[in-house]
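Just one chain is shown here, as C-alpha cells, and it is the form predicted on its own.
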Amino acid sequence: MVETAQLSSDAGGINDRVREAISSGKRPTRTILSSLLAVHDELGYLPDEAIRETAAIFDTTINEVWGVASFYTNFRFTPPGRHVVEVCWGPTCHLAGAPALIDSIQHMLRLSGEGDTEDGGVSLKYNTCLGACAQPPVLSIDHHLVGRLTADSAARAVSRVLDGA
C-alpha cells in the first residue's frame, strides 16, 4: 500500500477514518472495491474525500476509483438519514407481500420511491436480499431484521423508530 500525504481539505478527519477503515481489514488482500466497502461501512456513505483518499492509497486516479464506486448501486454518495429502512424485495419477500410493504412505508414517509425523507430522518432503500427468506416479507431497520410483516405491521415498526421507541 502506498503511503499518502494528508489532503488539505480533510473535513472533520474523514481522511483519517478512511485510512483506518482500509488498513483495519482482516484480510491481507485489498482491492479498491473491498476498500470502498470498508469505508462505506465506517462512514455510511462515500464522500468525495473518501474517493480521493482511496485513489491516493492505491496510487491511481480518482476516475478509476469513481468508476468502481459508481458501478455498484449499494454505495451512497450522500450521508444517510438518521435511520435506515431497507425493504427486501427479493423473490421470496416479493411473493409474500413486499410490494404492499413498500407502498405502505412510502406512503407513511411521503416518498415515491427509494430516498431520504425531507427532514433527513429516514433513508428508504430496497434490497434484493436481506438473508431472512424463512420469515418473509422482511425489513431491516437500522440493521435489525423484522420479519413476517404485513403492510400495517411494517408501517407500525417504522413508526416506532420515528417516534423513538
Second form
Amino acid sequence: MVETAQLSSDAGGINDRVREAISSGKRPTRTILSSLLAVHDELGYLPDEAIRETAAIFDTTINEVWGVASFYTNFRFTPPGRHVVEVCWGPTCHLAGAPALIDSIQHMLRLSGEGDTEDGGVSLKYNTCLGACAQPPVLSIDHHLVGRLTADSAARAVSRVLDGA
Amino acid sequence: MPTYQELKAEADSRWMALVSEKPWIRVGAAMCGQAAGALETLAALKSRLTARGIDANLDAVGCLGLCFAEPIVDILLPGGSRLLFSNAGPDAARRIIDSYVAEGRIPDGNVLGYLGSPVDGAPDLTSLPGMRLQKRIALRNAGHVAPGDAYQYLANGGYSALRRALSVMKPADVIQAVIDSGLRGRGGAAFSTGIKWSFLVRSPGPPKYILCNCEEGDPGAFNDKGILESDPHMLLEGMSLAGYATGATNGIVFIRHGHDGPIDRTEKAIEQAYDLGLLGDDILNTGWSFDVEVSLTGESYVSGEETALMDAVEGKRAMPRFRPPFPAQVGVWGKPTNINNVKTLSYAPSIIADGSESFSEIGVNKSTGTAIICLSGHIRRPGLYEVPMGMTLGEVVNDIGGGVPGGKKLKMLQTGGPLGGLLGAESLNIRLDFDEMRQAGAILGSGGIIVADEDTCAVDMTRVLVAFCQYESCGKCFPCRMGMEHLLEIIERIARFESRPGDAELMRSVGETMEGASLCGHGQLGFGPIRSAFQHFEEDFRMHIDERRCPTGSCLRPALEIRNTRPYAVDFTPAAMPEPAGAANV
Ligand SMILES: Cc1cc2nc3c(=O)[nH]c(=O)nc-3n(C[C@H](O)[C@H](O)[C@H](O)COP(=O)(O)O)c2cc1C
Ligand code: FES
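Moving on from the form predicted on its own, kindly provide the form predicted together with the partner chain as a structure.
Full complex below, order starting with the chain above.
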C-alpha cells in the first residue's frame, strides 16, 4: 500500500515558504491542485517538500499528490532559471516559422531541447499555444508575450532580457 | 444594496462623463494586443500624457477583433468621434498624443477608421470588410468597454437581461427562451443549451453547479479567453441566467493557469459584481442568490473535456469519467452540474434581453446565431471575428480575412482545433453550420480556423497536430494512450521518408479502434486530422511515401522532440523522483 505523509521538520526554510504559499496565497487553496499551483507561483517549482506538505494538509498520500503534480505539464520540480522563456509550437506558430525561431533560441542558449542553461540564466519550455495566435510566432519571457517574431528578433529579445539581468 | 435603476442611473452618468469631459483613450490590451506590444504602447501614452500635462482617461480594454492592426489606440475627444489608430507602437503613440490629443490634428499614417460621425481623411471603421460582415452579439462590447468596470457594462445594456429574468420571468421561461433561440453549445459538441439546462432543473439541490469551461487548450483558438479579457461581465451575467434558470446555487469559471489576462480580469469582475449586489446574496434585491468563483487548472488539454474538468476542479488528475452518471446527476463534488462553454453562456444575456428571435433569425438550418471565429495562419487580417452562421468559409477567409498574403494560393484550412480536420481549397463554399461542417469531415469546434498557403506540406501540418494529440492524451484509456503514440510514430516515419509498406492501412486500423473504443472525445476524434489530411492531400502523402520527398522541404527539418507520458502515480522517494510529465523523453 501507500506511505503515509508526515510533516517533515523544516529543511532550511523551504517548508515555511511552502506552507506560507498554501495558506496565504491570493486564491483559496481548497484542493491539491490549487495548493500546488500556489506553491509553483510562489517558488517557480515544486520542491519535494511541497508534495509532502500538501499530502499532510489534505491528509492523503504522497503518491496521490505526486499523481496530480506529474499530470499537469506546467509543473517543474527543480528551481527554474532566472528567466523563463516559453516558445509556442502550436500549428499557427509552426506555420509562421516557429521551428526556425526555436532553433535560433536554442542555438543561442546552447540547448538542444527544453531545459535550463548551464549558468542558470534561462529555462526554456515548449508551449502548445500561448493564446496570441493572431500574432505568430509567439514566445513569452517571464510571462510577457512577444509576437510577430523572426528567428533573429526572437533571439535578440531573449538576449536583451539576459543582458538586463 | 442598490437597485437596478440606481445602478443604471449611476452607470449612465459615469458613461456621460467618460465620453464628454476629457479625452478617453482606449488601448486593446488582450493577449493578442499584448503580443503586438500593447503594454509598451500604454506605457508610452501614459508618460507622454503626464509629460504634457494632459488630463485624460486611459483604459486598457479588450480585443476589438482586428488583431492584425494591433496595437490599436482608440481616442475619443470630448464632443468628437472616435478615431482609431492601427499598429501604434510607442513612437506612433507619442505622435498621436502630440498631434491629435493635444492639437486635434490627425497625424499621418496609422489611421484605421472612425466610429460615430465622419472624420475627414479617415474611413468609416464599420465599413471596413473586417467589420462590415460581422454580426457582434457576444463580442458587442469587446474593445469598447473597460473589462473590469461593471458600470461600463451596465451603461451598455448590461445586466438588463438578469433584471428582466429575475423580475418578470420564471426559470422555466428562461429555459424556454434559450430553447427557442436554437442556441447550441459552442464548446464542440453543439448540443442544445436550453435542453441541457432543463436536465439540471430536475436534479436535487442545493448545491447545484454551473461550470463555465474556459480551458481552451486548442491551439489556434483564443475566443473564450478573448471574451473573458474583453467583457467578463457578459459571461457573469450569462452564468447568473443559467443559474436562475436551472436552480443552481454556485458558478465556477474554469480557466487554464498561466493565462493571466483572462484570469485577472475575471476575478476583478467577480469582485466588483459582489460589491454592487450583482452576485452573492439577494441579487438586485430580489431574494435570489448565486455565487461565482474562479477555479484554475494546470496545463492539460483534456481537462477541457467536461467530466475531466470536474476532476480538475476537485484538484485531481484531469481524466474523463465514465458516463452515466451524467454531470446533471453526479457532477462536480458529486453534485448536479451543468457545463457550458464561455461563448455559449455569453449569448444568454442577449437572448433574454432581446428575445429568442433576435438570435434564432440569424444563421442557417439548425445552426442559429453567430460563430465566433479565430482566424490565424497565412492570412492578411488575422483576428477575432463574430459572423452569422451560414457564412461560407470562403467569405470568412477572403472577404473578412483578406485572403492569403504574398500572392500565394490557399492550400488548406484547419478548423475546429487539433481534433478537427484539414480541408482543401475546394472547401471554401462550405458554410459555417455545425452539421454541414461535420459532414465535410471537419468541425466548427471552438471556432479556430488556421489558414495555410501553397508552401505548406500537409504531412508536416498533420504531424504537428498529431504530436499535439499525443502530447495531450491523458493516459486513462488504453486506445487513446497507445493509439496516439502509434499514430505519431507512423506519421513521423512518413515525414522522415521512412514509411513502411502498409503504414496507411495501419494508421486507419489504429485510428478506427480509437474512434470506437476511447473513453472521451480526445481519443474518439484523434484520428480526424489524419483521415481528413489523407482525404484532401493524398498527393502530399504519396510523395513522402512513394517518392521519399517533401513537396515543400519542410519535412527535411528534424521535428521537435515532444512526447509526453503522463506517468501513473509511482512510489515516491525523493531521490528517485521520476521524470516529470512534459520532459522530453523517449
Ligand atoms: C479533449 C476535449 C477537450 C475539450 N476542451 C474544451 C474546452 O477547452 N472548452 C470547452 O468549452 N469545451 C471543451 N470540450 C467540450 C466539452 O467536453 C463540453 O462539451 C463543453 O464544454 C460543453 O459546453 P457547451 O454545451 O456549451 O458546448 C472538450 C472536449 C474534449 C473531448
Ligand atoms: S499557436 Fe502559437 S500562440 Fe497559439
